[in-house]
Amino acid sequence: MDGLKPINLSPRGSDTAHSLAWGLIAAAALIVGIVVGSRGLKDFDPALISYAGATVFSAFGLGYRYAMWLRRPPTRLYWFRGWQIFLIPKRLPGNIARLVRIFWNNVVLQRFIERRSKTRWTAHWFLAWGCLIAAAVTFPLSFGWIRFETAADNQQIYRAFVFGIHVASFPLDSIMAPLAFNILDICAVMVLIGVFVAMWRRGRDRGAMSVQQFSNDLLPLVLLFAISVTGLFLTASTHLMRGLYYVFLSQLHAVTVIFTLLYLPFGKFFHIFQRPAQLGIDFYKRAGEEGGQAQCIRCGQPFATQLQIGDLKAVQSALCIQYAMRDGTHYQDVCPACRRKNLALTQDALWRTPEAELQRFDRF
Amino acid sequence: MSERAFYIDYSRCIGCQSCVQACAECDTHRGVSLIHLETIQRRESVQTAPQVCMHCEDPICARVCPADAIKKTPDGVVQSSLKPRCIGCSNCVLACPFGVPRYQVEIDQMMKCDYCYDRTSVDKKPMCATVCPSGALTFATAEEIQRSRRGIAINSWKFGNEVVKTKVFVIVPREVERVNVELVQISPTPSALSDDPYDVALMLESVE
């Protein structure tokens, strides 16, 4: 594809101290939006400040290991060339067209986790939107960027105010009261009904299991499982057991979602945010098979894009990898079928000594 | 006696696909073979080349993946992409010297060769290993190696001036050190292109 400025692979300066740079300015603009948000703290709950101080903490390590993440020869390429061709004036309104479609199928409903396995998408859906449902919904309450109150002229009308403004009122007895009281429950059962799918499957799958790490695998459906579980033991001790234990039902629930704040950049969690490049990477197949298509310098036929050829010889180049021929030519300009014939025919040929051609001979 | 390795002996292929029969069979990606097998040089010879995943110390594809997806495992083994990282580009596709993975449209992911590890992991031998009966692939120590065989067994391959070493090692002669890959190019004999549109071997290359 024509008109694409060639990107800087090997940027200036110590990757470290970059990334801890980014890793600060997104927990400072977060505190930033916390105060804003708030209205100076007006709006912001005392009582979920633990819950504010590990989500700045995650911010922090979030922004360090995203910015790590883009410093990587071929994440650095794929991320800038991916904004290049999305933002290409001509192809902007079908590339919003195509980026809506696309989060439809491969977020909302992800359908390419279920043409791997109907189990694995019933857990992974349920996970995901457990989650981010109630991601949506406690962040901004733990920064004080929305609140709820009675209406101060009637106890059975509820306001919702986001940033200040008031933005909605229910009464009590309506059905908007029982599902915004009880979104978080909802969200633990979706996410209990994940936990247990996801359980099952890798209990069962030899596959799984053979390739399973505890921290990377199950360890993050342990803590989900666990949020879940003591955010339900908060609504059973509220309207089963008169409020029993609630305080310290309370003090778990916080450990154990500050544990996972602390772990979601570190961790298996951290590819939700990796994910949306996906996104991306079709954006780039396409305006790649609108341009020329590289063919092999063996065997003449096409087999990728030249786009990408050319992009990956840059990315080689920036990692040292070493491909060109003693005669001119590009190892990387070699289709893969191309490669593994090559590889039978190299080895055949150093069998294909004269003393060995001699001993055949003499065999007669 | 060492543990076992695997070793490929290309030479030894007859081609008779029970490797990628057996590949399928294996538990970390039931129902899909994973193993290449090439025909050559279809109307002129018979040769055939089977090709597993060689299990670099520093993996190329690893490198060049944008996601981070590609893992080894303390043991050497390079895994699969990991599903949740993967994002369907094909640069490990395109920039693995042996060309081995394989991109699956229909999934938007990498899958490779992961060197059976449900099995090799537990001290089994690999499905293809297992199953294939010239000794084209073979999981063994290597005292039967040497026991067995004409040749040596080696790890290290230059591509241009790229040196890799790999998990999985290649027979070669006795004096050879590393295998050099340089672009071999076989032209058809004219005899033995045919125009019969019905002629078996033309029609197997239009179906591959």
Second form
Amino acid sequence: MDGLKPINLSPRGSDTAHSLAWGLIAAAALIVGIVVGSRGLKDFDPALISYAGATVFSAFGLGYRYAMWLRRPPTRLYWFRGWQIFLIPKRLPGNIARLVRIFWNNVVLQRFIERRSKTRWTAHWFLAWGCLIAAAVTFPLSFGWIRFETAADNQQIYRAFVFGIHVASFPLDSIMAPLAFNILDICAVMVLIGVFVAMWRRGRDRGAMSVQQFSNDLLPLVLLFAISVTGLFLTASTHLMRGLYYVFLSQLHAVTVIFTLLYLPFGKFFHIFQRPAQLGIDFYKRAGEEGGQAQCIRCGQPFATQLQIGDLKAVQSALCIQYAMRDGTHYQDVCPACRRKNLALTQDALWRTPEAELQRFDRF
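Form predicted in complex with its partner chain already given; the form predicted alone follows:
Only one chain is given; partner chains and other molecules are left out.
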């Protein structure tokens, strides 16, 4: 596609030092956000400092791993190429509208999973939205960005503040009150539904059972189950058992949440932050189609886009994979069908090699 600049796939400096710097930047930015958003820690609850500390460490790990991920030539090229295509000035308004549609289908409805399996989609949808809604509530509360208090002149009115600014009020006998007070319980039930459906599918799918690993596939479900159950236990202790074992349950819940936050950058949960990058696939494909097709130098048939083949050559060159041929052509300019034919012809030629030639090769 015309107008796209080449991308440096071999950045200078140490990968570790670069990623460490970005990890520290992410952690520092979160600390600044907590201090500023809580109005100099005026709205910060000291009882939640363990959650905030674990989140800062998680931010460091996420920044480090994401930066390291972007140092890989394939990921680096795809990432920056996607932004180049998206930010083309004359296409930007249409790209924004298209991005909203892709976001709705792939993130909100998650139809890319629905096409694979209804059961997989059910589990993933409940897990995803249960976790996302819970995170949207718990993180701002832990950072002091959101707080609630009763009105000074009416104890039946609850007031919500965001960054110290009063944004809403609702009476305690309204529909909004139980929804606000129990939103995390609702999220916990959603997550448990997703966990049970996922475990049921994994227990019946022989293909999944043969390749699944505890640390990568089962541990995330165990952690989400533990967080949800211990959170529901806190509600049960408050409303059904008059606070019995509340201190112990609150500490147990804190341990499960903190452990999950520490695990977040290094386990399967990291794909939550990788997934949005895949929204650029549609823009990349469309740009490639507009840029013309690459034709096989052997049979003359189109087999891929010129943009894709050019980027693939650049990535292989950055990885020191040399597929250039002596006549100046490139092996990536040969279509997959012709590659298979060349392999068959090569094998046939080896079978036809005279016995004397084979004996000569055996000496080596």
